[in-house]
Partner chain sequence: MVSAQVTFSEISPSEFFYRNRDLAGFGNPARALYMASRELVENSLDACETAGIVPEIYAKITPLNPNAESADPRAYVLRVQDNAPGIEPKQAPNAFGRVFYGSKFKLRQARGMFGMGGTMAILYGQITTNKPVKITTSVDGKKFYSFTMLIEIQENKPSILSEETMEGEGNTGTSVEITLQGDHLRSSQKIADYFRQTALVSPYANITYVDPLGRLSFYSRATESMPPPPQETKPHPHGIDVEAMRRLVRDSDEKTIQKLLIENFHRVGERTALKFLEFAKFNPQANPKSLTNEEIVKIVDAMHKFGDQEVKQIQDERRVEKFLAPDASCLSPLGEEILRAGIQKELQPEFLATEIRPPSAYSGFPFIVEVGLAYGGKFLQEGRRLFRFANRIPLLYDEANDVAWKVLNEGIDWKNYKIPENAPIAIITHVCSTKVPYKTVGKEYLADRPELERELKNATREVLRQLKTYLSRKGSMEMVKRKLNIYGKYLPLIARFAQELSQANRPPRYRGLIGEQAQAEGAEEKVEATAEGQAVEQKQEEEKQSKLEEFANV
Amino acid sequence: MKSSQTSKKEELKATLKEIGKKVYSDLDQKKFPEVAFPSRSVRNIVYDNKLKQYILGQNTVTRSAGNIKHIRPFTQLFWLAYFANKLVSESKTSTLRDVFYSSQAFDVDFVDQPESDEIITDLEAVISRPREDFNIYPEERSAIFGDVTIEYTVPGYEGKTLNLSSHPDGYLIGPSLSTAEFRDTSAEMIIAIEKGGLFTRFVEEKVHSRYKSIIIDTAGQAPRSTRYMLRRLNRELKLPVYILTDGDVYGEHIAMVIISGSVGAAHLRELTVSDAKWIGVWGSDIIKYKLPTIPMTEIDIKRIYELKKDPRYKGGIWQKELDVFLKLKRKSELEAFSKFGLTTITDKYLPEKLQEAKSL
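Let's have the structure for this sequence by itself, in the form predicted alone.
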């Protein structure tokens, strides 16, 4: 029986092969090869009320080898498709930085890494698959800890199992974990937390066993591999996701991106956890728990006004807490609970917020 990861790999290779076959077909018909894909311009990014996330509209762009202005990005795109196929076929991975330097071995010219990153995003739009599916990753920085047994699928480790509670520092969410199969867990929820220091505190305080949870450090704004992991845990293990962030407008946005995605990834649909819940730190929590605060900056306040216009924040707790932040004009951090004792956040705040979230 094929694993889900093996099936996904075969589907991707078939998709890339079809793109290549179209080029040959165009040439056989004495036509300039071309490729069409959804436009990622701001004008083509729309909010879908049903999906509750930004998606691409109906506009498309076409790159043709017959247009001198298109030859450079056209060539870069098809080299990247070849390179992605090579990575998948050989079960190898690459970082975004690796792609930039690897292109030089093939005399494919990128001015800088941002240009190669842009072409990677173009390929995502062409095949409607995230770069992680074709084995291109950013540098790992997020981590996971808890009682979940995974089985590796990467070459050399196939069939080997590991319990993610076996290392007190947690495990980096990299290619091997992103593609592993989930085999068993006693967890009943996932707690995603913004800060690495608090992630360590949660491990020390055995939050994973006390609350039957898997703990994930998002390391600030969650990388896409982390968002993908959260979605897999939520969908495949049927575990609810609860998000803890700093008590400020940026923390609220970190939670929103996990739930509803980002404008920058509007061309992808598989990175959201639509039923995840942001449990704090809310602006109203700052008042309720009498947390230490620092003043907001003008940039903070400007950001609040920007998000108040964002359709993702209309109604519910989102708009309410933006209004509270705006009224307070002060912000707080997760670590602020330490004023009342190092374990206050795990002993008092967390259980109260989880109970509140479950009752909503």
The other form holds:
Amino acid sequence: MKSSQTSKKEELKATLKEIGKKVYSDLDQKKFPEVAFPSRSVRNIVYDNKLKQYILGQNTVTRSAGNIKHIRPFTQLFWLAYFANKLVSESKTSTLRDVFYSSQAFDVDFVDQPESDEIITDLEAVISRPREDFNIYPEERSAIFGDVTIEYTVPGYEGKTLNLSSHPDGYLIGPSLSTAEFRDTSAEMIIAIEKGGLFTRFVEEKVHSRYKSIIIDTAGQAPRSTRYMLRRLNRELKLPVYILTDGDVYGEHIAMVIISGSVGAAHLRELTVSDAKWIGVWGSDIIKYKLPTIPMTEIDIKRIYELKKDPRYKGGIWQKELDVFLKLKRKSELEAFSKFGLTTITDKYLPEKLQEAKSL
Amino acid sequence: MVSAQVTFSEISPSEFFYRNRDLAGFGNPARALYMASRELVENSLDACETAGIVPEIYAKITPLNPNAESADPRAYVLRVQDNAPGIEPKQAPNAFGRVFYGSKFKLRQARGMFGMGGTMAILYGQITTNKPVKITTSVDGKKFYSFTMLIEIQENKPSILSEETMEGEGNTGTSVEITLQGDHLRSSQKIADYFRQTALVSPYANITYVDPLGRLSFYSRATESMPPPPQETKPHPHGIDVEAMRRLVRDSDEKTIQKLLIENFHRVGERTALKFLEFAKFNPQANPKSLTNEEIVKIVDAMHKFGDQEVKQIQDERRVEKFLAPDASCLSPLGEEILRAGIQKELQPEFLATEIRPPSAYSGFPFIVEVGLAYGGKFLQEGRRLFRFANRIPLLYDEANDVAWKVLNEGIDWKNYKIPENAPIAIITHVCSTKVPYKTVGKEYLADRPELERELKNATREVLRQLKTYLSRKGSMEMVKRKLNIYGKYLPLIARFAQELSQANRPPRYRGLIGEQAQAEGAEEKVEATAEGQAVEQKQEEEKQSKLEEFANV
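Given the form predicted alone above, what does the protein look like in the form predicted together with the partner chain?
First the chain shown before, then all remaining chains and molecules of the complex.
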């Protein structure tokens, strides 16, 4: 099992070297180097029914150093390949913001961070790997808690193991956890929950032992490292994933992105958990459990209409729940269960929904 | 006719002007100081040009009492001196002291008509300060005839107060010194503009101007070549008026109307005269002296109508009889060389274009339009400026009423020329004609005659087209430069990263790639800029746009 992370790293370095060699030989032959990768323009993003996620279509973008309009982004992209190679070789990690500042030592002229973020996404598309593979992580971090033993692969911690139920606040899903190998677990499922407050409640109420689960706080829309972690847990440990969100259109979409991926990551695979289940809070739960609600805004309603047209929302409970939300024109939060007592959500709602999930 | 003579005898031309001095531009002390300077300078320039002498003009305005702490308006001494051939002592007093002296029946392109303006200036000085004018003139550069005089307003004749003749070595020429009530404070800008613009339109002249504060402006000659002196021409029948015709009939010795027409009119030969008189229903052999006032009015009316639209309808198309349009040999346009020299000298633009239109005519008066365009350079500020000239006179007032202004602001679609909104541009328009179509007696702006408007529009469009071509060439050259810089900056970086990524032990050899590429792309842009079809440009623009969009979405 040790090889999975190490070989990934070697593969990546080989890919980057290949790109470097091509550009080098082009230059050496007095040719303008160019690089082609799938276009991420809206027109080229299509939904793949088999994969159940958005993917990029056939269109490619060719960025040539010979084109006056391309040479700057080309240089930036190529600088990033060079920088990523260094990060991976030296086992260092970086963040999006960090990359922006690191670039300034090389005079590659990023105007602002969104521009360098774009180039990072370009490199992802060029090598078809998420930026986490070349050690660039976002700032936002979510947390994990539960009985799973991991073994670090990061420098200085190689071979060290840790059980993720040792600390009740949970563990940040950062670079070292993302690259750790899973050693052992007694858990039988994963519960991903949208909010930090509920995550703490679940730990306090011992949801991890009562339901033999690993609890993950997605901290809102799950970051890619978290989605990647969910997928690995799901694939490597063969654990089902259940998702709990607020009872509104955004909650439903948080679940959907974990299951089917986002438009923005259409150039990437291996970030989805296609058999994960959204177990609540559904629109119909709001009625069933008589949850306190607040009215939706115009924007909420607009968003529902948008998602109703989204191919990811075809079939299953997705359209049905959107319709319920649309009819209610009111929304509810996970905390709303507290009206009936602080533990209602763990004692009553969660087991009922886990039961219901079996039939999904 | 008799009653008319009585009227004229009761009020002399001098008196008429004295009573109506604001009509001639002497309405207030500020305007008067400007007008007087202008009239004297223009007389001098006209005199030099008619004689084919490259002008040397010296003008100076000094306060009459330099030490007195008096505020404007106050008395000033205006002196203008030239190197023209001078005036014979016998004729000099009349030349300056009599309105309409030597009034000509023939037409000639000149700044002023009949030298009236100079006399007006003298008259104005006399009535505001009661000081005589002092004139010195020499026809040979050895004898200098100098005299002071006043104008007898009611009698329209000069009255000499003192005169002397000096001998010495010098140049031919004339110096006129008048004392007049003026307001320099409120006219200094206009006077300065006047000299500068005169220098622009007469770049073959050396002009020196010393203002009342002692500041000297010297506008040096930029070229020795002058436009050929304008020829006198007979009037065209379309342009004649009743009074002129009456005077012609009175003064002419011809025995028949036909002969009178042939001898005194432009474009009228034996046959045309006969055809016309047939059309006007006059007996060609009649004696002109026998014409009554009514008949003179009738004949002039017929001259204006002969050959025009209405008449055509009742005549057979093939046999349309008409007066040929006036020929323009009597005109003296600046020509491209002089116009360019003047603009170059005074505006030092980055780019300069000129267009000389072929002669045209309105109402029997020939005219030529010349337009220059100056872009950028040291002196021009952002925005559009218009410099208007008519018969080499700068027109400084009432710009917004001028036909050239109308053409520039309403007749031109600036978007067509891809010239930035606030580009530093000066448009120079020069209209020369035997009779400039001023809209008012103030002679500051031109009427929007359709013929004139058309010529101005065509000329302006041409110079704008030239500017458009220049700007797009310049743009593509800057593009090449910019590209060289960009490639020069980024390619070495790419080379460095490539070397490190591929772990090669030497940098890639890519030198030579940079220059070639920039040049190749530059050449491409040039083709684009001069592309004949709008469609081609449009297409390329669209392609570029879609590429950009795609890029934005990436």
